[in-house]
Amino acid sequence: MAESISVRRVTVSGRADVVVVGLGAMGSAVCAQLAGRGVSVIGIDQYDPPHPYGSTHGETRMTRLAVGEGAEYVPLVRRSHELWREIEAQTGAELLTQSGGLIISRPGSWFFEGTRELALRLEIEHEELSPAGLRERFPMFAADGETEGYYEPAAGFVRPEAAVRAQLEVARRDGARLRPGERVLEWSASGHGVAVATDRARYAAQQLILCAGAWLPGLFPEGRDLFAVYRQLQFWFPIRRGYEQLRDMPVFVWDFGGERGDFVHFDGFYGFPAVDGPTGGIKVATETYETTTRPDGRRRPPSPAETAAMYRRCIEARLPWLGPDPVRTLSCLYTATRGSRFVIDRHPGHETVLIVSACSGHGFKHSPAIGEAVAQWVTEGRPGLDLTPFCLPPAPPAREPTAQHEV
């Protein structure tokens, strides 16, 4: 690495092998895995992670082995389950709860049939539930006579804030220099390496990894048309009866059978067991794709009208054990691509820059395995798991060898 890498010819405040921008799900995992391999790493986030302004918050995130979105995700989630347990052993944190997972749907939907087909083909332990069996085993769901169930005992949920906190703890222990509260203003790359300027300091490194989630379009304008950011809503509806059964139930996805297209991931809603006691409610959420947004560091919880619409459309006739007035609500951001794919690839114009972002609403469960694979790519020249399904589209025409990107 050249000794004089700088941003606009000003003094460099810190040098490292790798700079990681964004310390949420992907960034915290990448930092932990790199630092564990003895790589000198600087991790930057404009907030103090875990924080509630992006995508990595809300108490629970679902994990399931038979990933209906595609077989290419299954090795990632399998390895992630192993890594969650390793991180728990290293930190004492409680991260992965394998409560079981239930998918509810009428036959014929791409998501339900894809999940079932994967489980059969890859020999993932599961049970198929008839409409009568579904109602008998899980009476909290008011399913009709045509609605079936798929139950997977190894599925469950991960606690996102605790997971980010634990991986940053591991990274820090292994020597990573973490810089919360610094906003990236610009970055540049050349044949000599990369440079990053924040509102507090300037850094130089051999490689840059962008894990910025909803802030990625500002850092990677060449790919702006590939991504769309959507505000998503989460609700904790109150428990009216059956707390013990709701506490012990699996995570679930109720699939309405709609088509996936453009940026839309799936049509339905999902939820979690009662993890906060009898007065904490049941967390449920859906996905909406009508209007894009931009991250601005503000919390935008659902309006009363949005809350009422969620209850009417998803909850009232399907989860009658829940009441209509939420205990609490919040919003988060999905950074989506067409077809709900991830993006994990080299920058099309700079070999020294990696893009690790755009989780499309279903990336958290895969994040430790992605972090490990990216760290292997950086240190060994190739990832241990196949990341080629998540490449960028074909590169645009060649650019000048040195470029600067302002946010």
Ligand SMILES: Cc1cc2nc3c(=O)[nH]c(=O)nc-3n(C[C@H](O)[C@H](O)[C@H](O)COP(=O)(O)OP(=O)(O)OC[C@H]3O[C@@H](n4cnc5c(N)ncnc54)[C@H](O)[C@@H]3O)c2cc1C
The other form holds:
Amino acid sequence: MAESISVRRVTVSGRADVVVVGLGAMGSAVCAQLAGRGVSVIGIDQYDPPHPYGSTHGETRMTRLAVGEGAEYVPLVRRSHELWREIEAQTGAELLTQSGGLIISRPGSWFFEGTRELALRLEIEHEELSPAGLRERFPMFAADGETEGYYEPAAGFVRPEAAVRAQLEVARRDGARLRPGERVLEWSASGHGVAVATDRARYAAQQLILCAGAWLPGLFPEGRDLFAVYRQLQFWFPIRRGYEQLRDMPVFVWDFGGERGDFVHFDGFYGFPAVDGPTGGIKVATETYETTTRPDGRRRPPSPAETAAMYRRCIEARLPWLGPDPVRTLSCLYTATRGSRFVIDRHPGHETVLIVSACSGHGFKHSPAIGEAVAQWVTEGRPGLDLTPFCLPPAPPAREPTAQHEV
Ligand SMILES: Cc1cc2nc3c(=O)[nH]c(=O)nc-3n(C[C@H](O)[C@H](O)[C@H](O)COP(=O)(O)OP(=O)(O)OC[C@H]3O[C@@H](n4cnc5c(N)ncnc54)[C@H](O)[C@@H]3O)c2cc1C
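The structure above corresponds to the form predicted on its own; please give the structure of the form predicted together with this ligand next.
Below is the whole assembly, all chains and molecules, this chain first.
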């Protein structure tokens, strides 16, 4: 039960060393890591995570060690693979499946070449597949005579809902006070610490960590121009034939070779093995950046026209073992930054506030290591892994020291 105390003439219903706002991929990891270090934590979420309104649902997320997005991500994903195994041992949850990962592309694209170059430079185990080798080994992909493969045996997928559940379980067990179903309305920071007001209570803490995903612009309005939220779609297309081979295949990315730029991360599509049996379909997804959106707590599954376009553009000619009418669909949110970067940094106006918004469509695989690094930052003054590549862009506007931040 939260104590009732008075801090700076405001009655608060709970006090902690750290308040974490958002208990999705990042917030659940941060809470688990902080609580494991004996830090007193209050974790708040407007829903009851895992939930289907943000960025961490859909049952599978890809992980790969040679992260084509840049070498700076590799220490995070390597550490995350270790941490998934630790969390599995602590909770009994099955989180990481190293099914192998395949990248399919014509030579020359930034993502494909970046992946290969990193794997060679960092000695990440992999195989390069010629067009004929690719077709022979993975016949479910109808690749042409110029399309090659990169295969990484340690790649695979993680279960996002189970991962959030497991980390919240660890956090709770280690003493974190979790507040699902409470919406943060505003926060303020001063030399005395931070104050957080929700629709139910008020909290005081030494530090505040904002892990609000697609809702971050509302809690960090100064950074509004840095982020763009996009609705993304996930489809489970039905298996027409080859179930056993589709069940045993690696996760895959089919890279169409387009340029990345501004908020656009990647041009192509990706998918997962048949994890839900012969009638569960194959999950595939692409990325779209045509119009921005706002999170509003609603599910917005694809329209028939969007489904037909996905099948026509990505599936029909490349994965002919799949049929056109999905067994399931979902929408999900990317919080993108320019250059598809992560943002993990101190608030520009407040030393006591950390912003942990690592998404841009590729953050999940790094989330436990980000949680650990942020917890080290809070408790030891610096993260154990280098987070400087993820700092806020320069020259953010200065803030008044005690300004209010309303959502
Ligand atoms: C379709 C799709 C596919 C993806 N595929 C991959 C992949 O294969 N591999 C990979 O590594 N990454 C992938 N990603 C990216 C990855 O899933 C995200 O980077 C990650 O899940 C983001 O987690 P988060 O904690 O930032 O956001 P979320 O999990 O959305 O958490 C934010 C939380 O903050 C809470 N919140 C916000 N505002 C408030 C408030 N005012 N008060 C209280 N609570 C609040 C929300 O309710 C929410 O629970 C994918 C993303 C999508 C959408």
